[in-house]
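Shown here is one chain on its own, the form predicted on its own, set out as structure tokens.
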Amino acid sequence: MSDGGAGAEIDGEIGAADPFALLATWLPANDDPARPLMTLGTRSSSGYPDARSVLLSEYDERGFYFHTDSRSRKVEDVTGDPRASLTLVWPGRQLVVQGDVSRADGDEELWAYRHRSRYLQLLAWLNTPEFAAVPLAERQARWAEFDAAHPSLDPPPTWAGYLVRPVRLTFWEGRPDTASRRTEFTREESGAWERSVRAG
């Protein structure tokens, strides 16, 4: 993945018609264990926007995947209003995605869980309100006990994956020697992408 330094700028030929060609130059490969953090923005049932950090599990020609606990507030939000935004930030670069949210299929959810770190696999099982409420020493003891008792794990029943299918992607680039700019892709009804360059 590019570090998004000041010398980088989107080549007009890369991703000229398809933003996913451009994404491949900005995002790590799906098998890279270092997963980028994204800010997931949703609209809550109160009507107020909400935001939190999630890992980008993977991406493909359909969109961007994240995984979480099915009992979480973010799942409640995207179930009530299946639209969301994603924001990824690097030095000198930012990617903002708007899209429609749907549940990922079981094979994808299993793949993502098996590619999570051991810590995150354990977290998926133990990250409950009841666990959070106990004192630190007890949480540490329970964690170590569960870890030792389960050398391998499948996803818990509450493990859930979601796909954000983009309708708009905005690639922002900043430079110290000139004005920043945005390259924006908007999906048309036909499925084709309209590309435009905008002020930063």
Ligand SMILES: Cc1cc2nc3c(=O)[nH]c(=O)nc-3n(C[C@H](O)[C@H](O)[C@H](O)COP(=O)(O)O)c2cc1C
Second form
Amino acid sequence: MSDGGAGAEIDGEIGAADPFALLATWLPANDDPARPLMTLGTRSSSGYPDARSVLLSEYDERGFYFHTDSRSRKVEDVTGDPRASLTLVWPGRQLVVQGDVSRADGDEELWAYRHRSRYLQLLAWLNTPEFAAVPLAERQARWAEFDAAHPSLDPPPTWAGYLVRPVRLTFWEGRPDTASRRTEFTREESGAWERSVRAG
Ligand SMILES: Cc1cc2nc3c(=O)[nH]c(=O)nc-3n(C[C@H](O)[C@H](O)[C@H](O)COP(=O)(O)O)c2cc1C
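Can you now output the form predicted in complex with the named molecule? The one shown was the form predicted on its own.
Let us now look at the entire complex, which starts with that chain.
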């Protein structure tokens, strides 16, 4: 992914007009089981920002997908205010996205569930407030019991996918031999991307 800052930087042709071409050089393929971690920023109903880590399930030409429990606080937040941010960090690189959140379609949600590890498939079923309140030994016993009873799982009704459609993408590059720099893409009314360079 990143070379830690010693190699080529975003310049010239690459990514000149289309940030998604550039994304393909920064993000792993969607079928790579090592999923990148993102900090999802939302605005809560109190007006305070909130943030938490989520996996990037996949991305396409529309934007970035994450998956979660439909009863979660983050879902309440994006239902109240669908504007969100995503931050991904690697050695020598950072990607910050601002975008509009909408529910993913059913096929995408199913695809993402099928591509989750067995542990995360189980977690989607058992990660409830009621389960969290039970003592550890009982949580372990109930987890093992549920696991043994369900060799193959479909997504629970609370499994929910969300698409973050970017309005701004900021690619930060750090280098040991000169100042860091950002390359920013802002979506215009026409849908075209305006590209600019900013200090790091
Ligand atoms: C490494 C890591 C990955 C996580 N991935 C997800 C995820 O993909 N989806 C999710 O809903 N929560 C994920 N979580 C848990 C969230 O960070 C968070 O605790 C949970 O979703 C509840 O957030 P909320 O109350 O703001 O909705 C992850 C946590 C960690 C530490």
